[in-house]
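Here we start with a single chain on its own, the form predicted on its own, put down as structure tokens.
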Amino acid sequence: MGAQRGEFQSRLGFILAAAGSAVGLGNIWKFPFEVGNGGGAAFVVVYLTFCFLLCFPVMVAEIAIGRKTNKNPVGAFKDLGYHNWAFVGMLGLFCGVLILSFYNVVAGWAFGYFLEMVSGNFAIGKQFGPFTSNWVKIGLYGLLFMGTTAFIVSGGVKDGIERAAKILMPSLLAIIFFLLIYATTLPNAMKGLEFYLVPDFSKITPSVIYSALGQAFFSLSLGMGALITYGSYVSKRENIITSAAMITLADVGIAFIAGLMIFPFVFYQGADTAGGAGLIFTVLPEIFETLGPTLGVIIGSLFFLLLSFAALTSTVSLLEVPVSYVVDEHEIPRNKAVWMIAGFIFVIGIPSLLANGAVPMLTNFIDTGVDFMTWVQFVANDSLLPLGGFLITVFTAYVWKKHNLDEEISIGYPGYEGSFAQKLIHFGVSYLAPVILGILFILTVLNRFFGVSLI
């Protein structure tokens, strides 16, 4: 198997490459305007306890499964003997190539703000709807993207995956701590930190307590079968429950991390916390200006810099899943299957990158009110992405049965039985996640297709 499939030549590797797919944009772009959304604090109390409590025996599950196989997410269910599940890998499969065709367009603003930060035109957080309506300049930009992450993930798991994670995850941290350390010096730093840090219980509402969930599995890229393809890639000497400990802690850390960046920031301009994404598009840039010509330029290419590193972090274990498939049940050639699919994806990701004004009819997709881009992300992220989570956690705890997970986890961990963390992850499994997803999964689909909100 690890000749042919590949594996992990270390257990730092495994966890750099996991948690590089955890960290990403979801972690620096989305998650602190969420927390703007959400009221600070409490939104972060919220956001971490579902984390550890729901999102952690998930992954678990998910690790365990493509260990026990080393399979694809759809292969997976086939080598366990229950073909009938086996559309459960398919469904994550295609949540994740959906979420990698508007990912990779995101992914093409980030780097072209990374180069306009460094030809210090700070001008372009006012000129957001224009420069991302330029579909030839963001297409440029997504393609050279896509032939980035093709190229690291054809290199296979050793000496692509593992050796891109080794360089990327420490310099994105170099990049974080020294963004942190900076702003914490501005004027009103401080009252950015309390913002933060101090929790207002009452601004928990039932919306917080739903966008929180929604964040925490969508940033732990849970749901849509990468994490069982990465456990296909984890020898049996490993520690899953350990393993899963840290990747879970390095992506919350990092998203903590980079709360505690972009708030003193964010109070140092006296912009507004709910600003949505335009906290980091928008407001960021007009923040580096204020910083002087040099310094400015420095911080301002350094932020973008670290927003493509960690985009390209996940942009490689989404185009993992697919390919891994392919390899695995059409014994096609690895390097061919990378660049195919990534071409395919590329080309079906082009109505995303042309539904930011350059298209009228994809910037309000059929009369939705959203542009095609926000439709895709419904149906991606907030939908498919807590089905598949739901659906894995009900095939471990009812159909494969725990006793199998507890003896696949036993491997790398002779005192499981009887631990505090098999009670909590039979817990997590059994109850606590199919539960919350199943709900989560019935109010997005009611609020996002059919306008019914209950929250």
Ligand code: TRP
Given for the second form:
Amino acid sequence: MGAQRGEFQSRLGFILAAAGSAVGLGNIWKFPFEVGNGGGAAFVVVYLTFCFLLCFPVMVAEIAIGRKTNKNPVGAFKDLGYHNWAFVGMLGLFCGVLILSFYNVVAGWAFGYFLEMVSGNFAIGKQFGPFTSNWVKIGLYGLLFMGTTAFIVSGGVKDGIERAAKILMPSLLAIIFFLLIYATTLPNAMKGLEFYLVPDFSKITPSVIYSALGQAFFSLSLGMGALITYGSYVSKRENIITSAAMITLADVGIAFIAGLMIFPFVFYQGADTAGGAGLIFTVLPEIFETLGPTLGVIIGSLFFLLLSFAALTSTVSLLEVPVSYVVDEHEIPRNKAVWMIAGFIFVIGIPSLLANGAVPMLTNFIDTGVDFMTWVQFVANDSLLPLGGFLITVFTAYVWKKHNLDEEISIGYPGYEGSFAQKLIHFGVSYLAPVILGILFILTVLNRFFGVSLI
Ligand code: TRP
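Okay, that was the form predicted on its own. Show me the form predicted together with this ligand next.
Okay, now the whole complex, with that chain kicking things off.
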């Protein structure tokens, strides 16, 4: 079975693919503005603490479960002998399908903006509303994005996912550094950097801590078995600890650099930072226009190409989870599974596609004042991911047990027993992650679905 399932050819390939899953829209359009709203550097400190103390152990646990069993998230729990826990994998699958359904829509917008920038249509920033309501156009972009994702995934682990990551991730790095260097030469760049980097600790409120945690967890692709799946393609030789550390560093690093790049652009034109995540689609095109016709087209196109590449390696990982399940458990050929599932998720995503202006009933979903796509995020990102993380860590620490986790990690890391890393992981999976993620889940459900706000 193992050989047919595929395996990453190299350590670098695995790290790039997993970092590709982590680095996505979350890093480039969400992180910088969460930093801006949450007190600049102060938010970054909270975020980093969560990434390394809480998320890192969860990541190690996911990868270890995957590698131990060589299975998809559902099959993994069964393979370890705990059939009752397979529902955690099912929950992850369900959550992943929901995430991909709306994530692909936003990815389609990013790609659409790339095309608009190439043709020099900077006015698109002012037409963001009409753009997202034009369901024919964004439907086509969404279809194209899902098709590209499916094409990559149908190539398999080595020739599809790993190869795409090896092309897309270095390109992404090159683009982001180029844009960063360019941005810092703009007038007012320093003001932007100051806003981004000078901490204002008074802004650290419970709600900032809450969003930093949610952001960290989503950004690292945790809680739904994406890394169980990628872990199942990792060779026994690899050191799970150092790999997870590199994936975490890459994700945090790219998010941080995205902020360094975006704020100089924003301050160059004195734009309002309170524009939130929509800022990227509304304000940036106008700023690119001021750079002049040639430079504006180059910088603008590169920016949205960057966003599209970042999104693509993430949609690939999201699609791979249900695909691996269907291939392993129902023995359907990969190619067939990929196109079936991609088509299915595209259809599930149609309400989200129509929820940003095209259909009023979905734009203001059942009169909640919140659109359907945001509702899907409340369920998937904000509720199911923390719940999944809670269940995975409880399972690892108290059901599968830590000595089994240790054993799996030690295979590629002989010095693990007794190391500091081991203490960190044990503390994380046994106490820190279950407690904090459990609280996060309860707070979110109370807040989003019952209107009770405790923080
Ligand atoms: N981490 C990606 C981002 O920041 C999104 C993503 C991809 C994801 N795969 C995931 C999130 C799995 C949660 C679970 O954009």
